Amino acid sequence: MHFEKVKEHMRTKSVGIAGCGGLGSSCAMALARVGIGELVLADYDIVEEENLSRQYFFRDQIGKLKTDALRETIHRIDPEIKIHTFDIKLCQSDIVELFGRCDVVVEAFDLPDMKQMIIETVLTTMPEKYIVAGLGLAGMGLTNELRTSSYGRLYVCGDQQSVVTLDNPTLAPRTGLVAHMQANQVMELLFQDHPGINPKIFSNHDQIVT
């Protein structure tokens, strides 16, 4: 697997990231080290300084709108990713109309009502379309508990089941690995077509039959 081969299949996508914190600044990131081609990006929120705990930001960005901000520093890496800025708290018809042409969406949210509402809505009413969550990268370590699960166009990166609370709060390491893991599932999904590169779908995942 030839990395220019990559970037250039690569080139050819779009992806939707619904969400640019801890999880959605740093899969940003990792699509653009890999030449992805096109990011949709929404999220209402401005970079503040505890953000620069576990996301992808500097702080001479803080008081930036987090889509400006992760757009600037994607820009630094590779100019030619066209990129996609939307500064709102996305609803359902928002989701269906900024990542209607997107190949692959990634949920980021914090919120698990926002989650269940995107996830709901892409697997509801846009038919052949994938959706990438994250779901339990609280607290530090137990790195064998993370992995990816499928559940038909649904795919769901971490340990599913730890929950952020003041004596579990949300660190960088978990929350990097479990964003990257989106990034690699993204990729997966992205070349499971190609005829010349051979991703190995699904060999590592928990299979669900649902």
Contents of the next structure:
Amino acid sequence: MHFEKVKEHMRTKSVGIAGCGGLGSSCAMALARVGIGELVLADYDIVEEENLSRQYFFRDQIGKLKTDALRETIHRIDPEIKIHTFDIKLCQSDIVELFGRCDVVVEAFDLPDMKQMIIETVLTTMPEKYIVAGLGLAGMGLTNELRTSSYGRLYVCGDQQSVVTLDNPTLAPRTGLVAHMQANQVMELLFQDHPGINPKIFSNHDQIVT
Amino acid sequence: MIRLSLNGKEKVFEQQELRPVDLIRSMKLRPRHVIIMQNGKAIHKDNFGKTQLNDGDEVTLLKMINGG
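Based on the form predicted on its own presented above, generate the structure block for the form predicted in complex with its partner chain.
Let us now look at the entire complex, which starts with that chain.
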């Protein structure tokens, strides 16, 4: 599997990132480094100093929209990537409209009701669309508790139990692990239709694709 | 009596009728914080009170956890 072949295939693909915080910013960067063709980024937040502890932003980006800051950083790595940004709090109809063209949608929200909203929207109203979610990433250590589980067109990365509290915050290492698990799962899905590269050969989890 | 496979484990409910909303209540969860699939198909939360879960169904319930 030559990197140039990987990149050539990735160039033809589009991924939607819903939420550009700890999960979304790192997942987008990983996909950018492997040559994704197009990213649709959605987030309504601005970069704050406290975000620098775990999100892919820099001190000189404080005060900028997260979507704009992320586009800027991604283009420092690869200016060829097409990036569409949406500075809105997504609702069900936005998801269908903005992510309709994407091959895979990444759920990278913070709040549980937003996570539910996007997962159920994709599964109930966007036939054949895949969604890769992050559930359970708070705290430190317990690396081997992190896993990817598949439920039809939904893939869930994380331990599915670590709740964020004041005593159990989200921290860069574990958040980054889950973000990269999401990016890795996205790649696996994007290569399902590649004639020469079969990611399933390397897969170690159950594949239930409906 | 309704016997479900809930997240891969058998669970028995004494009632004659069982809807997703009943399942959520019995587990003290919030409807907006779960994804429920009946035999592999996701149920929209607007239908949690209208959908019947049947004896022998395979039900997946995923709790939405904060953090992202």
